[in-house]
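Here you get one chain, nothing else, as structure tokens; it is the form predicted alone.
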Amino acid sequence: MTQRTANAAAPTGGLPRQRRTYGIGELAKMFEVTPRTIRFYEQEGLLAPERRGQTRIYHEKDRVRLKLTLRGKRLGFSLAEIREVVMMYDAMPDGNARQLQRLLEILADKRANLERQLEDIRLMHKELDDVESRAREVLSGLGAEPPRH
């Protein structure tokens, strides 16, 4: 992996000091995804590079918003809910009562719906136990030997 730095101009007006920048490849090896998946995450508005022509830069910031990004997809957050919590992130990188809060909130909904969906599949399944073991006896009953499953 390459590693590319640009100065910034350090706090205190002394030397600068250097930034760590990745480009779409290095981001996409490091995560394990396409560039074509970053670019869609720009195209969301969930990162915004740097571009010096038709070059995108990425900086830190980006690196951790794709992060964050990459996460709530696991959870299975909607591209909306990732988008608030990324927002949430750039105002208070350290977080903060209100932001920790309503990610609180998305989890308990994503807990909530993940819940349901298992009531749902016990419920579905019971249902197919139930049509499986009619099917059997109606075959059975006309002499038929049911398959073995």
The other form holds:
There are 2 protein chains.
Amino acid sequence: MTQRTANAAAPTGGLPRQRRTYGIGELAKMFEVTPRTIRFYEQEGLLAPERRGQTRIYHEKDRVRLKLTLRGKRLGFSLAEIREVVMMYDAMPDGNARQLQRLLEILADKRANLERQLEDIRLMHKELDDVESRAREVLSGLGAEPPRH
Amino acid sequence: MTQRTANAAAPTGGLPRQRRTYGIGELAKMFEVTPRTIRFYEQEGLLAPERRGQTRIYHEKDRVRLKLTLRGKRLGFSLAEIREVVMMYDAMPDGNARQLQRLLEILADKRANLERQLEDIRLMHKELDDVESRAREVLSGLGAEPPRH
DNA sequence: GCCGAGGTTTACGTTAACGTAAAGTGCTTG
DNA sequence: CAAGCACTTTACGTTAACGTAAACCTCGGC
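Right, and the form predicted in complex with the DNA of this protein, after the form predicted alone?
Let us now look at the entire complex, which starts with that chain.
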């Protein structure tokens, strides 16, 4: 009764596009994770999908959340860290100055982390180059000097 | 007999510098990890320090190994992955073609990983920018519109 | 009415990467 | 020589992030 029938007119103005919703399995396949993972993220406070009866219904917002979460994970952030940012982001509109300051600190922190990772990636890239060229050298050496019978 | 006693003349030419060794605690502080971590890495086959009696003696090579290992970790690689590369690197000189091919595959894999991470970092950076500017907006809003009484 | 597909809860299991505590070794310093 | 410090081994504990299994709904289709 709340907004089930609210398909009439969205006050956002334009396109009624993006009105899609997703089932958990659907979302799971789309991001190559298991439903278990998605439920776990919810349990950890990273997602809060609508409930239709007992079943979870995911909207665009949830999908974006999941995407950001997985990206954070790939960058080595813990779920706790990710949650911290995400939750503060949601609490922003009515956030007090202290909270916002804290948020800015966290962001600076993450940023520093990213910087170091960039440097690490550059260095690692060079390492891989070195190893690869050495490997190719040895390989060509093998070509010239075939295995002993 | 292979190269154990080869302290006489290094064919590399120059400086006999860098002949330092390190204790485990020393190394630990220098990389801000605990001795336990270093022993663990050894147990996992990532390090193989010399032994003076019962005590571990680390040389430059070990120090570099540790540095690379920690860098890999910061980039989210598992110890198993790191070991795989490191061990193959060591086994290279007498490696057969199949092994070397496999090494190249792994390297390509890691490289792809790094590429994705680079993209992730760029995107995450943008996200952080957005969140930060939104936060600053709200903050300035708080200044103009002081808390009710 | 039954069945299979997908969804749900509950709860115990697992893996990686260490932490931590106990008990012993070895050197050197007052 | 006793004390202290750094190191050692052994072994159990811990945390994060899920995996896996069991047992239950529920809905569209035949």
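What you see is a predicted model; the values in this text were computed from it and never measured. If you superpose the two forms and keep the largest set of C-alpha atoms that fall within 1.5 Å, you have the rigid core. Residue numbers count along the first chain shown, from 1.
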Original post:
Rigid core fitted, then: does R36 show a CA shift of 2 angstroms or greater between these two forms?
Top reply: no
Original post:
Does the C-alpha of L107 move 2 Å or more between these two forms once the rigid core is lined up?
Top reply: yes
